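Single chain ahead, by itself, as structure tokens, in the form predicted on its own.
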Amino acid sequence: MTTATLSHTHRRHRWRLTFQRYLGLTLNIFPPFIYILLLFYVPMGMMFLISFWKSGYMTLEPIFTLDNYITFFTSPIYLKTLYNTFIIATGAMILLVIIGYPIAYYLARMGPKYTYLILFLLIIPVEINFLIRIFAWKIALGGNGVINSFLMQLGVIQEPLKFLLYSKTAVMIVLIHEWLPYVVIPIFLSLRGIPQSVIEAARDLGSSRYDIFRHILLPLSVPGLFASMVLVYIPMLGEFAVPALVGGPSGYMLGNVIESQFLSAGNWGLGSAIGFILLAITLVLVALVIKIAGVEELL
């Protein structure tokens, strides 16, 4: 057999194996590929266009106007629902950092058997059934719930906390209850990943416990706490079940106002802006996120 021969048979060999190589990927990328685009980037270019379609009550035209963003930025009563939106989406996301960050630290200080224990505990409540949680909470949370009646028998109040219901403080305890083990956990495996070595030197050049957590251990965690800002913040911004169940007129969030122009006020082109507005906020959050903390350092 010639050279050239050989040298033929080679390159046809390599390009089967390319062929086959490429042809392989492409079989296992196609299926999700199709799957993504048909059942989310299909519906929600959809939606941008209907965003920009003239509606009303169960009408839809599609002649182009921005009547529906004017009429969001417009409305002093969308505007104080964003507002209600971000005071309460924060304020869970504050408590649920100073109740989680204690946790996730005593957690990676604690030595495996208790460490997965207690993870095994805290991860359980989110395999039950979310509205069996939330209707739980409305429970515990009502006029004749265990809270009230406890503190009735007790003698610290003398009628119902009339605050722990269908009000912005009933939404922020069962969001936090919701998202706990999100926030705990990125924050404990940024906490487990610091080497001990590090902490035992700095004991050793006589640092106290204030100064190992403030210069050492607050810095190196700062990762974890931009993933569960990222992981939960964002989608606390979204909520609209727990706000329509325990919420009530005061907890009412932008999630609710989507979902009533969808359900209730048949008004597609004004639900899909409210949509696009809330979307758009949350890309420039995670935006903010990516530029301080770095990709990287979420990964």
Given for the second form:
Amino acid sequence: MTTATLSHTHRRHRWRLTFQRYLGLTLNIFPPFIYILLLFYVPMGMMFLISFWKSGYMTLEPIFTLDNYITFFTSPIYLKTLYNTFIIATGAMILLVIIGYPIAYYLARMGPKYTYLILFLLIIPVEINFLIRIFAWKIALGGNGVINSFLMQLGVIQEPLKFLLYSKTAVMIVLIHEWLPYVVIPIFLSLRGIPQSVIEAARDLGSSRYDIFRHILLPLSVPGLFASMVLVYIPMLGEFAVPALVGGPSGYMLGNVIESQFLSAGNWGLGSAIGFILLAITLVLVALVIKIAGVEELL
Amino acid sequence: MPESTPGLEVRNLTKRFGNIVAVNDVSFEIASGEFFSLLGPSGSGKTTMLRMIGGLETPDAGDIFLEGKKITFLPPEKRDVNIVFQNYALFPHLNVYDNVAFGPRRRKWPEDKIRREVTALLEMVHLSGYEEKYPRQLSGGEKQRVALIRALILKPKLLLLDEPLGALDLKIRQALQLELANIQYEVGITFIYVTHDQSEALTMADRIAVMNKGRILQVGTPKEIYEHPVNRFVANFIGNTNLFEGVVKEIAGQDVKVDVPGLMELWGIASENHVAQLRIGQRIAVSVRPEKMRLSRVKPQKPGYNLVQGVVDDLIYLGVSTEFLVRLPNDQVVRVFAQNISREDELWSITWDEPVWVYWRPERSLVLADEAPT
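Which structure goes with the form predicted together with the partner chain, now that we have seen the form predicted on its own?
Entire complex below, previous chain first.
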């Protein structure tokens, strides 16, 4: 009897403690939670709902339908754009790693004096307004642009290179410029975290320079590599401003389709559906990266 | 001890970092199979020395010979020398097996040979079954064992160990000291062991080189270094000692009479090399180890002994022995160790503020040079 009462009060006491702690935590995160809920998840939920509504030019009826999704997956133009989006983002990502890794590598091996100077120089272009940056690229890549005039002056080419502007190439060039620091910095940080003594131990055990790169530096920088991929590849998939300004018809990306469905075609249902298709693909990719790299390595 | 072709010979080695001379014109020889210790305080140049022998630093002057072959400028991957690093430097992305197999794989050993060797070595250091574990899952002592066999598997002619036990706590350190000494005996590889811990060097090494400020002050067996330190630094660094500052009064053979102002005149001995340089009136220091001194309540009848009276300032009971701190008339406090052999011993009852006699045999006091005698 006494023990029962005791354990009962005890349990109640413990429950109250848990509740208080839970309440305290909830109150702490309440404002940001509400903020995200109201301004992010609620609109997203509404979009998700709309994507299943009957929708046409400037019309939207709350009648459940899968038409929007069917339209997307049966239209060759949309599928081609999806394919283009992947080609552009993947191509840019591969080139970003090819360009960014060596930069990160030399940054990590350099003395701290120059490391931060070069990091600073690398970040400065990103700080410039991105419209100005894109227009600067238009000037550089255009038919009468800096690059074409220069090459023609040299006599390397007779005609301006057409593929430089309004093409997939143009989109990739601008994307690479935009995202390079975000690729370099995570790789740089993971490379810099490798203790000198680990590299020395590898040398001591008979590693050539290539062995050290292949068996020590590369595997130990994989977390940084994956982090940069998550950080960069996913936003590139959703890009719309860059393809809109320098992509032309062949550099059209899914982001542009979504934008036009909302702003010019007035088909919110289809726009929402495409938005969620892109989101689903992105989530699958993130899940894949996390599965390969392990969550703890990314955080 | 060095044979006709020494295992390792270091000749006039010098290394500067900017204005700092880390290693200053150092020469020594190590016999094959020897357990050699470089002992010195931090900043004495011992790690730089080790890194030059391992090929991780390039000397500014001098040469290094491994079994008669000059290796001064060979890159580390080309020398028959391996290093056990201070912080283990295990590869965090590889498990224990792959860590140990790292060196053999770079040398393209067949996998079945690698498997045999790794298994045997893991067994030797009592880590069988740890193959799949990652460094972050190991304790400090386990990491150290892996680091050791990772370097040993290549069967180098010389193994360099840079304070390998520095980060471990006392019990594990003591256990590993014995294990290391046994392993060295078993594999017969020459070890150079860098440490700042004199007891570690005394426990394990066949010979010790005491370093300070980029120079080797003395090379000898633990006994030689402890019993016959060549100068004040060595005497102070290895074990405890009592130093008396004084002036040379008289020289008779190797016996030297020293006047310690305000205290006493005492007799000590100087080494043969040193005695030739001594002059009457020269300022010198005399070192007497605490365990070589005796205590007595009544004035001891020991003709020829050095004898002085003092007051017990403090005493520390240590179980096997008692450490007395005795204040002498010149206000200098000397340390005296006494074995706690019997409770009937008169020392048993000595306590604070009691006047006592401190006495020791003249040959227990060593007359020291300030610098290494040449």
